[in-house]
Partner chain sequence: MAQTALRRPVESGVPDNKQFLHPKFIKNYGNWKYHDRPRPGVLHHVSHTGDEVWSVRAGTQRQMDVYTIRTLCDIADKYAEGFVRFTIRSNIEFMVSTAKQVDPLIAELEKNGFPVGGTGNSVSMIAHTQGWLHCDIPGTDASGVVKSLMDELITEFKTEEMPNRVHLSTSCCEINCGGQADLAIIVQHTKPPKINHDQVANVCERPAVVARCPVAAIRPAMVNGKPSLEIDESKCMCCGACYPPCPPMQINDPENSKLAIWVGGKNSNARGKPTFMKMVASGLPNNPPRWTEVGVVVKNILSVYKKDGKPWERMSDWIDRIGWPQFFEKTGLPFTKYLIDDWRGSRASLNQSAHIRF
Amino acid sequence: MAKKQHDTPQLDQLESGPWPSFVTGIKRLAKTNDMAVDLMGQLETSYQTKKGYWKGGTVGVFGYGGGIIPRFTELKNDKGEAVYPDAAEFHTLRIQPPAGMHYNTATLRKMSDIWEKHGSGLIAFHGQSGDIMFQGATTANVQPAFDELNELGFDLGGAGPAVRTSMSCVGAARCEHSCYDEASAHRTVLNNFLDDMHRPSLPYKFKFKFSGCPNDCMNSIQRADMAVIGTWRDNIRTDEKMAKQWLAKHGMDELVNDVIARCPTKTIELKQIKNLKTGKDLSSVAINDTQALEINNKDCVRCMHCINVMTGALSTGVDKGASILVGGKRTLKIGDLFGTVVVPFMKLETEDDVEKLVDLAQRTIDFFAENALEHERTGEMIERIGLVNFLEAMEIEVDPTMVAHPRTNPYVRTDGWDDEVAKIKAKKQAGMGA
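Model, the form predicted on its own [one chain]:
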């Protein structure tokens, strides 16, 4: 039995709403764990004073420079003693999850046993970087806890100015929309950057995230310094039988209002079968004996809406790969940034294909390490130095789709254009002469 729980009127309020509360979970742990009891006491104090009482420090395990988040209490009495001694040290171990978040129940039970033995019993699946967060251990117990988790087959993740653990969706294992092997790409890329993860030496953190299709279930475009998002470059596939079944179940109103009308680029039209066009960029699927959907694929932006609503009747193409985006992040020095497309399409089918992704990632991280300011994310670095300079360093050709927004000034200065044309012609002639 743990010691008597503290009075927590402020935290009790959080249990009064309609949704499950983290307070209920910690109270359950507090019945058998003194760390959880004093954690509740310190948290209640924070709610009353509107002030946090945790400070950092240096805590680690042998051979690693990161992966542990140190937390020491600043809540002391007049004698300098911790007011809540059993939560005076409450460190977090960041542990790498399996790619795609695949676990079996035996592994989860072993993890729980290890953390009840060495820590508070509080586990979060998962943190923003994808790690399993084992929250609440004393300095003395950090090494023993890691040793047992390591024997179970798990490694520390990233913390501090380092490459982070990364996340990948369940993808090809269970999802019909998957456009590449997310788990394999995740592991291959991460295995190449373990040293950058375990021994922090970057200006700030660098995150990878792998989403198997444009639905982007990992929110990689919003949160990843390098986002790998599955896509396709041929036509949407269609299935006439399933399209007719869908219409019979949902009706014409839903087809028009929830599929056709919601296409952001007006790619889909409802037509009489006799009026359908033909062409390499056109797909069509009959929905009854007289009508069909016509899809102009060259206008499709892969938003996935029609495929999500009419799954099976419409599906991703067969020429699959991934788009690579760089620079996504949450608010830091400047506001939130979406990732910028730097490689519109990359095949990820063979080992050689994935090696090209690893090479791009290596060059990006090297450039980030050399050119970013301290505490600056990749997206902020690109904003500061300019996308063109970044693309030039990466040896990537500029593509019109990389434009952040259209020009707002219709006037263009033409000073010096004739001189530039003359220089280009002279270079070409010199090259032909050579």
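Based on the form predicted on its own presented above, generate the structure block for the form predicted in complex with the partner chain.
One chain, no partners, no other molecules: that is all that follows.
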């Protein structure tokens, strides 16, 4: 039995209604856990005053410099004592999830047992960076809780100016759109940077995210300093049986309005079967006895829309890999930035392929560590120095896939133009001779 629960009239109103209630959950914990009792007390105070009462500090585990989010209460009485003493220390352990956030029940039960023993009993699956957040431990209990989670095969994630915990989509395990082994890339890349994760010493945070196709279910383009987004180079595959089934079920209006008209580059056409062309860049599939779809893959931007609508009838190609985009982040300090293309296509099939990704990531982080200002993200650094300077440091050749369009102003010194043209020509010739 725990101590008596506080009156929480505001929070009690969040127990009704059909969605699962975190308040009911914390109250269940509070029957046997004094920290949960006092957490409710402080949270109720926040609901009444509309103020937060946590401050940070320095709490860690032996051997690591980050991964714990320390929280100490600032809700004190006149004597400077915590109003809710059993939640005066309420630290979070950030634990890295497995790729794709798959679990078996045995593991979840062991995690629950560990956190019931050492913490508040409150666990978030998952935080916005992807961590499993074990919320609410005293300073003294952080180390034993971590030790047991670590023995279970789990490790702390990132916090502060460090490589951060990563996320990858369900990917090859269950998704037909998967264009590389997301789990393997996620694990191999991240586990190469554990020193930069556990001992924060970068200018600011650095995030990787892994999405298996351009649907980008991990939201990597808006959130990751380095986004690895699956794609393919060859033609969209087709399945006539499923295409015919799709049309029979959905009809011609939907095919025209929802598939053909929504192609962003208008590269899908509805044709009479007798008028279909053949060519190495064309995909075509009959949808009934007389009509067919024809796709010119040279003009396809791999947006995924037609494949999403007609899954099975249309699918990604087989020459698969990933595009690498760098510099995505949210608002602070200069405003939102998307990641932008630095490598249009990279194979990720063999261990050597993945090693090349690790190498690119290593060089990016090394350059970031040396050149970014304090508290400057990779995208902001590139904005400041220009993409070309970044590419030259990475020894990546410029490519028109990296821009939405060429420059619209003449403010550039071009006295190296002839040399650049000569280099490109020489490279082309060498390529043709090979």
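Nothing here was measured: the structure is a model prediction, and the numbers come from that model. Numbering follows the first chain given and starts at 1. Whichever C-alpha set is largest while still superposing within 1.5 Å between the two forms counts as the rigid core.
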{"item": "Yes/no, Thr58 Cα shift of 2 Å or more between the two forms with rigid core fixed", "value": "no"}
{"item": "Asn389: Cα shift of 2 Å or greater between the two forms (core-aligned)", "value": "no"}
